[in-house]
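Form predicted on its own, single chain, as structure tokens, below.
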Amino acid sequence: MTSPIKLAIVGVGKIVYDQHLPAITANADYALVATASRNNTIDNVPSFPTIEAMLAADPSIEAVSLCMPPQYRYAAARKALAAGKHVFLEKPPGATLSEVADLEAYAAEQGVSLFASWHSRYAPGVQPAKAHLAVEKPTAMHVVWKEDVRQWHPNQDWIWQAGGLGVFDPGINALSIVTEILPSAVFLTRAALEFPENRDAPIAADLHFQDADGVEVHAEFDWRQTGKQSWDIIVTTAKGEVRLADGGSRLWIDGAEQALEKEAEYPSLYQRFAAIIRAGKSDVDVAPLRHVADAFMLGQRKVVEAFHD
């Protein structure tokens, strides 16, 4: 029997408590042996103030999940890779494409696995939608990804700072699904980004894409949504419509709701991470982050009223 992978977590916060810890605890492929975080700990797991202290104290660690804000992920990833550890990158995998490219090359040099995780791709409706669209060619797509930042990211200043992505922090989840289910690549043609006058990252984005055949994709991201939160993707085909709702957890094909597996996004991520470690491979797809970078390059910037939590 293969022994569990000795795993450590760096950056213990809400997403770790809500998603990572339950997924790791339920997976026999892992033994959680350490954490490194400035402010938080996990009961009965050795904790350290920094990744350097953690790696020095426990050389037996085999893999590290990095769950801090993207602006700080590159430095931590380099340290972990340099120590010969496999690395799991929370989404987005970095603040820039160049960082992630360097980490991928460095992981290969070190002979360890690097995983750029996109949890929304593992929503239960995504693969059935992808399979249908591989047969029924899309003619258009409309993405509506609108939520209340006060509800999901209260008092998280890093998300409004340069590199924190702003509304693209949730919006990149939509882009991860778009790039997974479409049978052909799309590229940005125009974009409009709204920046609060007191913030360095956008609060809303309106994006237009198309593929080489002229199929158009329109995406609307907004962090000012009140009431019902919207995480919907509607794809028109020559014969009907494919609709993913609630972030991919529900699926309708031509008006008929489909029976889906139980939601297991983070358990699936950790299953994938274990699989690539065992296979000696990496999984680093930056397509969603590339679209965000294109939006910042091509997007028209509009300053809107100040935003306060």
Second form
Number of protein chains: 2
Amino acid sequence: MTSPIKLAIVGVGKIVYDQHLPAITANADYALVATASRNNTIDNVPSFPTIEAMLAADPSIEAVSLCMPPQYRYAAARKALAAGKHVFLEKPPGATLSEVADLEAYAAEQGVSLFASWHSRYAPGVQPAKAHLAVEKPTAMHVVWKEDVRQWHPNQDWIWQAGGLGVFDPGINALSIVTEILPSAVFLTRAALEFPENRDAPIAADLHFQDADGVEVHAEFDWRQTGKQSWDIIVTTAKGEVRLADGGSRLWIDGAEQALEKEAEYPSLYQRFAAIIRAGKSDVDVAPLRHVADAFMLGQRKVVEAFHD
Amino acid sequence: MTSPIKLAIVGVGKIVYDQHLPAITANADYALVATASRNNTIDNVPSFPTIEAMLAADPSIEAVSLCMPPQYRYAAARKALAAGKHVFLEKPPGATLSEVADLEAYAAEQGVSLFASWHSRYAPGVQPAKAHLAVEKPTAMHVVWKEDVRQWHPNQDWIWQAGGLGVFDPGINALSIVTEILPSAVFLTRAALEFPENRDAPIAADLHFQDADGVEVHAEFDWRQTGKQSWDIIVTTAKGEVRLADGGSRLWIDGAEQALEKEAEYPSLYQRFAAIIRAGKSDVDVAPLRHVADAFMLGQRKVVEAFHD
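The form predicted in complex with another copy of the chain is what I want next, because the block you gave corresponds to the form predicted on its own; please supply it.
What follows is the entire complex, opening with the chain shown before.
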């Protein structure tokens, strides 16, 4: 029996209370020993105002989970890696692809594990869908990711700033599933991005991808969806249809709903992080973020009406 | 003495007549055996309307140089790689990072060489500047790439389309030099991109980069420069200054102009391509294009007055 990994959380907010904390508490692989956050704390865990103060105060920390907005993740990750800590990056792994490439190289140099986490890949329907599509090749795919930003990201200004990614913040979850379940690589052929006239990030995106054999993937992301919310991926095969609904938590194959494991995205992420630490490896797949960068580079920009929270 | 590589050119236009053709003709490593282009031909070289027709007509072709606009490069590259040909990609290597990643993987699978060419890296001042900066570490860098688009890209509509990159078409040359001469990796921290109200690509960009130690790189790209044109990189070191001017063709170190080889960017590219073919290797560095994608993803968009050729 190995001893628990001494873990610290940096950037304590809603996603930490909702997801990270329950997953860590329930996992015997971890002992949560510190947090660093300007505004929030976790009961009975020593808290520090900054990552520097935290790393200085407790040299026994072995791994750090970075949960702040992506614009601030690089500097914190460099500090943690410099101190020889393993690093878990909440999605997306950074504000730029170049900084993620730098972190990956630096983690290798430091001999520690870097984990770029994509929680939606651990939704219960994803691996069964992937296994089916490895046998029954897709002929087309349609992705519909439409939600109400006022409900899911109320008054989160950072998400609307340049680098905050806008509707790609949820959309990158869809792309993380698409790139996991498709048997071949796809790339963007055309895209349109809608920017509210008062914001620096898009509120909607329409994306057309293709693989080398011409199989087409159409993805629609929209943050203006009221009423029914959609996080659906519909794959056509020669024999029928694979339908992932509710962000990958329900799965139909050729019309029949499949029995799935219970939802456990963040518990699975922390199991994976512990496994790569024990194995002395990193796990950094930038494909979802690369597609987002490609969409910003290739996409037509349309200015649409102002958005107010 | 090895026999010359049987080379074909796809996409015959101004850059081919000005640069590729003289470099190929002067190099005994190559025999130019075919071209494929909708509108243009090369005297005394068999020409075909499409790459498919060309590859079908002459199976002896060993390598293909792709010189069409980046939006069309992927499909042609896949066809050439599928036919077992070595591929030279004019800069930028594609319209998206994802397609370049796919081509790199496919070239490896096919056992042929893929060359993502960055011609400005072969400007005569670049390697001497790099050698100096490996010893005298940079403390800051300023890049000024300002030219008159009406003079250098008259009526080239594709350059203004989504995916045509706009001012990053010349700017990526600067970034190819910056990433070559700097001893450490940099990443974007903030950026502003100016889009003419009638165009889908930026006419100007202001970029701020940093390396892990906080060394700052400031790059200004502008396509509205009349009068004197600027393709300059000024690097400050603890002891003095390194100044690359005219796109890397002149070099001053601490105030003293350096004697350099004669300009030979495209001849050097074709020497490199032949060398990697003979060695059975590929050479694909996406760093310059990755910085461009990062700039589109992270940058603030400003709409400026319409641009007319």
